[in-house]
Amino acid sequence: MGDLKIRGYDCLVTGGAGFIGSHVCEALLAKGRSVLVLDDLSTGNLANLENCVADPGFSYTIGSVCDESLVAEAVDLCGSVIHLAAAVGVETIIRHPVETIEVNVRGTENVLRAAGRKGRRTFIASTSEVYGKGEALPFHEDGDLVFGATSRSRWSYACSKTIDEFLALAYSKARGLPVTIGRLFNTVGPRQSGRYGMVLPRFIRQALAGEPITVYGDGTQTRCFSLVYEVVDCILALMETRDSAGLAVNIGSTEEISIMDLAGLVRKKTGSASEIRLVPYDEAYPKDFEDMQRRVPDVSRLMGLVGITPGAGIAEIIDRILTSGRHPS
C-alpha cells in the first residue's frame, strides 16, 4: 500500500494515520466512502488504522505533503480532501520550529494548489492558536488575532496556522476554491498520545503509572476539551454544507476547566493515588515559552451552518478514554 493505486476515492485524508484523522478515516468509511491517507508518520500511527485497513475501500500511501508531485497525484484521485497533516502538539512546535513552519506552510500550499487545479471540496484543519494572546472571549472567527514576539516561537505555530488560513481564503475568493477552515479546540479522546505535549494523555498516563500529575504553570489557566467523535462529526458536516465554503469556523466544546481541576478530575476518575506537582514553566519548556491563560470558542456559526456542536463534558470524555482499552502512551 506504499504505492498510489490508480483507482478513484471519495475522499483523501492528509494525516490520516493520526490521533484525529485516523477517527476521520473510520467515520467515511461507515458513511460508505473510499478514503486515500497519505501521511509521513513523523507522528502518525499505522496502528490508529487498524480498524481500516480490511476495508476494500481504503488505502494508504506514506509521504510528506511537502512533496508537491506526490500531493498533485494524490488530489488527482480523490474527489474530496481533508487536510490534518501539520505539527503537532506543543513539543514538537517548541523543539523543531522550523520544520513547524515548513510543513504547515508548505504543505498546505502544496495542498490548496493541487486541489484549486481541479476544484476539489476541500476542509484544512486549523487551530485556536490562531487566537494568539487575544483576550475578547469567547473568541468569534471575525475577531482580531494577537500575536506575541517573533522571538517566542510559540507564535511561529499561530502564525503558520494562520498563513495557512489566509491561502485558503484567498483560493476560495480569487479561484473559487470551495474550502471550509476548522479551528480546533484541545480535541481529545482515544489513541491521541501524551508524547508531544498533549497535556489530558499524559495527566492519564502518569495518573495510571502512579507518577506525580505534573500541572506547568500555577494551573489557573483553562482549557475546553472536546470529544473526537463530535469533533469529526462537525468536520464531515461542513463538508457537506455548501454554505460553509470560504468560511474559518471554530469546531469545541464550550466547556471551560482549569488545568489544575483537570489534574484533579484525571486523579479522581482513575482513583490514583499520584500526587499533582506544580512545575514551573521554565523548567518544563525553553525560556521564550509563553501560553494563553483562556481559550473558549464561540460555536455559533458552526450550529448555523451545521446544527450540532461538541457537547460531551470532561467528565464524560475521561471515562470514554479509560474504557477505550487504549491508553495514552
Given for the second form:
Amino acid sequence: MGDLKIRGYDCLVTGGAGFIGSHVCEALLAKGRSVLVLDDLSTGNLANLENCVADPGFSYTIGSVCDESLVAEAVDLCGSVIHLAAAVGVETIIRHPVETIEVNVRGTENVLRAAGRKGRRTFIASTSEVYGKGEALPFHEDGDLVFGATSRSRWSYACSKTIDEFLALAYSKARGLPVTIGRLFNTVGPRQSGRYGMVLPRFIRQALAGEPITVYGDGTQTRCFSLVYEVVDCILALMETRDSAGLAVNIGSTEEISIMDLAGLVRKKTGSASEIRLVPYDEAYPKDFEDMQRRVPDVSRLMGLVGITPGAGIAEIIDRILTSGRHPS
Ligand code: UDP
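Having seen the form predicted on its own, I'd like the form predicted together with ligand UDP now, please.
What follows is the entire complex, opening with the chain shown before.
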C-alpha cells in the first residue's frame, strides 16, 4: 500500500484519513465505488481507514495537497474529487497560522486546477466559519460574510476558505467545472478527536476521565451539531445532483444548543461527576481571540436540492458516540 496504483478510481478523497474523510470513504465503498485517498496524516490517521484497507476498490497515498504534481496525478486517476484536506480545528489555526493559510489556499488551488483540466465532478469542503460574525440568522448561502481584523488570526481560516469558494465558483463560471461547495457546520461523531479543539469530543473525554468539563466564556454561545453519517449522505447526494454544481450549500442541523447545556448533557449522558468549569476566553485562547456567539444554518437550499438534511438530535448523537466503542481522544 501507499503507492498510487495505475488504474482508475471512481473518486479521489483528499483528507480521506481524517474524521469526515474516512466516513466518506466508507460510504463510497458501501455503494460499490472505488476510492483513492490522498492524505498527509497531519491530523488524519491511518487507523481511521481500518474498515477500508481490505476493500479491493480502495487505495491510499500519503502526501500533501500542496504537492501540485501529486494532486494532478491523483486527479487524473479518478472520475470525481471530494476535497476535504484542510487545516482542522481552532487550535491548529492558532498554532500553525502559516500552514493553515497555505494548505487551505494552495491545496484547493491545486485540486481545482487539476480537476478543471479534466472536467472532473468536484466537491469542495468549506465551513460555517465563513459566516464569521454575521448576525443574520439563520445563515443563508447568499448572505453577507462578516470578518474581524487581520490581527486576529482566527479570521485567516474563514478568509482562506472564502478564497477557496471564490476560486471554485470562478472555475464553475469561467471554465464550466461541475463543482459544488459544501459549507459544513459543526460536524461530530465517532472517530472525532478533541485534540484540535473541537468541543464535543473534548467534553466527552473530560467527562469520562472525571476531569473538569471546560466551558469557555459564559457558555451562552450556541452551535448546531450534526451527525457525521448524515453529513456524508448529504455530500454524496450533492455530488449526484447536477443542479448543485456552481453553488455553495449549507450542510448542518438546525437544532441549536448552548455550550453550557451541551456540557450538562454530556455530564448526564456519561453519568460523570465532573465539575463544569467556566474558563474565561483569555485563558482558553490567545489574546484577541473572537468567538462566534451563534451559528445556525438555513438548510432550504440543501433540502431543495437533495431532499435530506442532517436531522439527528444532539442527545442521539452523544448516545451514538458513546456506544460506538471509540471514545474521543
Ligand atoms: N469550547 C468550549 N470548551 C472547549 C472547547 C470549545 O467551551 O473545551 C467552545 C468554543 O469556545 C466555541 C464552541 O465550544 O464557542 C465550539 O467550539 P469548536 O472549536 O468545537 O467549534 P467552532 O468554534 O469552530 O464552532
